[in-house]
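As a starting point, one isolated chain is supplied in structure tokens, in the form predicted on its own.
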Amino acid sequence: MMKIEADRAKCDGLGMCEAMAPDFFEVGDDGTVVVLDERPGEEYRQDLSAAVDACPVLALKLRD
């Protein structure tokens, strides 16, 4: 099962992930990413991969 991992220490709160996959990512009040669903269905892999790849500080990963 796929899992989203976020390194909140690396996150700069730029919101690229939220813009690309708002059902899964949100920039919280503290300015860092909040993962809304850590274990999404496989049908979301393509969208989530694009969002992870868009993170300019490499704070996001998808694990299998």
Second form
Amino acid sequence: MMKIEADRAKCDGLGMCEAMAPDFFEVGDDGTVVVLDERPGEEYRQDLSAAVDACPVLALKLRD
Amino acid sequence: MTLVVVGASLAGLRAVEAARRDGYRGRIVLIGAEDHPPYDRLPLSKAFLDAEGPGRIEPFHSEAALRDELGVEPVLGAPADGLDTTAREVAVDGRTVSYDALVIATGATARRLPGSEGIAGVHTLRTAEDALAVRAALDRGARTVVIGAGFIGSEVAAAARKRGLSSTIVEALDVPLIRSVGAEAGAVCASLHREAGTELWLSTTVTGLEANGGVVTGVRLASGEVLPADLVVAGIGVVPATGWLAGSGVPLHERDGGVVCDATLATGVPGVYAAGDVAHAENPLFDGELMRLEHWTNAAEQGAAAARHAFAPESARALAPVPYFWSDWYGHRIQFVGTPRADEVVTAVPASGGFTALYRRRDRIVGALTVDRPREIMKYRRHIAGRAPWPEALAFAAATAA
Ligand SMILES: Cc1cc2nc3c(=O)[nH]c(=O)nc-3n(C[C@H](O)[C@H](O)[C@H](O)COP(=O)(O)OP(=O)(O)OC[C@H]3O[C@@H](n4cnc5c(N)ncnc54)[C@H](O)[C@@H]3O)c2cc1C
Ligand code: SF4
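Next up, the form predicted in complex with its partner chain, please; the one we just looked at was the form predicted on its own.
Up next: the whole complex, starting with the chain shown before.
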């Protein structure tokens, strides 16, 4: 199963991930990302890859 | 098949990455005027200017990785200097490279201050070299004068203040950023400068520079006054880099010479697409308005889409992006989504707990600006993308204002 990894130290809170996949990412009040569901189903792979690629600071990874 | 991408920065890189990700195995040539492989400009006016910032600029991929991992032929340090759209050839470095598909991603060049040639200490901030020079001046404790209160100039002023150096911004308009965020939000942004101790001269025109021995010493104003300076950074806008397209038949915008394309990024010339800061693209989300955006996310998205569409024009889909940019000054985060061209702007959260301004066109929300409200901005982006009715956006703002 896929796993979303977010490096909160790298995250700059820019919210691109939230824009691409709002069901999985949300920027919190402290300005860093919260992963809403770390183990998404396979059907979300495309949306999640788009979110990972959109992060300007490369804070996100998808692991299999 | 050969894909040629001209412009080796964010949009160009995302174009070649998307082509490979989609399984394209053919030849890719990436032509770039700079000596470096593609690197990120974002940090150049931010972390890179910090006293403890990174000492060097790391590219997204090394030249070897571009070659070996992405299978790209990089032609770096060599600007394309002509395009023949009939023969489908790009001229570079005294030779020609043939293409089947071409992505134009040559971005924009910073406008220079007239009369600054040959005066040391006067810079623009667009390239790695520019950033190194500005940083070195800050390291020497320069008194900084920024000309133009746009986002990049404002970030430079903030970087100088962060080091405890004096910083001054001179702006010709009476409200900074009025074109990018409107008057009210521009005034709020201006107040961030003043609170942080940056001197802000509005409605002020620069008439020249003072120099001593070829080194800048001051900025002369229309009033005759001279602001002392060891470092002058001009943030007075950019010009699309399309000189090499003269006579090629690729449509150029009459105002600024940027490449005009439709919502699929097609230029109308067979096989030729454009992406990033160079491109004016129609945006169906905002009444088909032609938009030339100078934003990171736009360059990344358009770069990838342009390559995909160049290979499969029949399955090309119109892009309807919600523009998004952000900027960091004095520890405050300014974020903007959508367009500031509106019938009405409403302040939804007053400046004490951060600031939110919403932009209405007819009966829907078309833009939102926030200061220090990182949690909300992407929700507004969704409202805008979904053409949400104005009352809905106002209700959301009221619910989050506390
Ligand atoms: C200092 C700075 C800070 C920024 N901060 C932010 C921010 O906080 N948020 C945000 O959203 N955006 C920001 N941006 C904007 C963002 O970086 C740009 O939108 C993005 O770089 C555009 O990418 P591009 O590939 O379209 O063009 P560019 O980055 O301009 O790259 C174009 C490339 O093409 C090359 N080129 C030009 N002519 C030729 C030719 N004839 N042949 C070959 N190569 C050529 C150029 O040398 C250049 O390398 C910032 C920009 C700068 C400069
Ligand atoms: S896109 Fe990257 S930086 Fe932005 S919130 Fe998501 S993880 Fe953080």
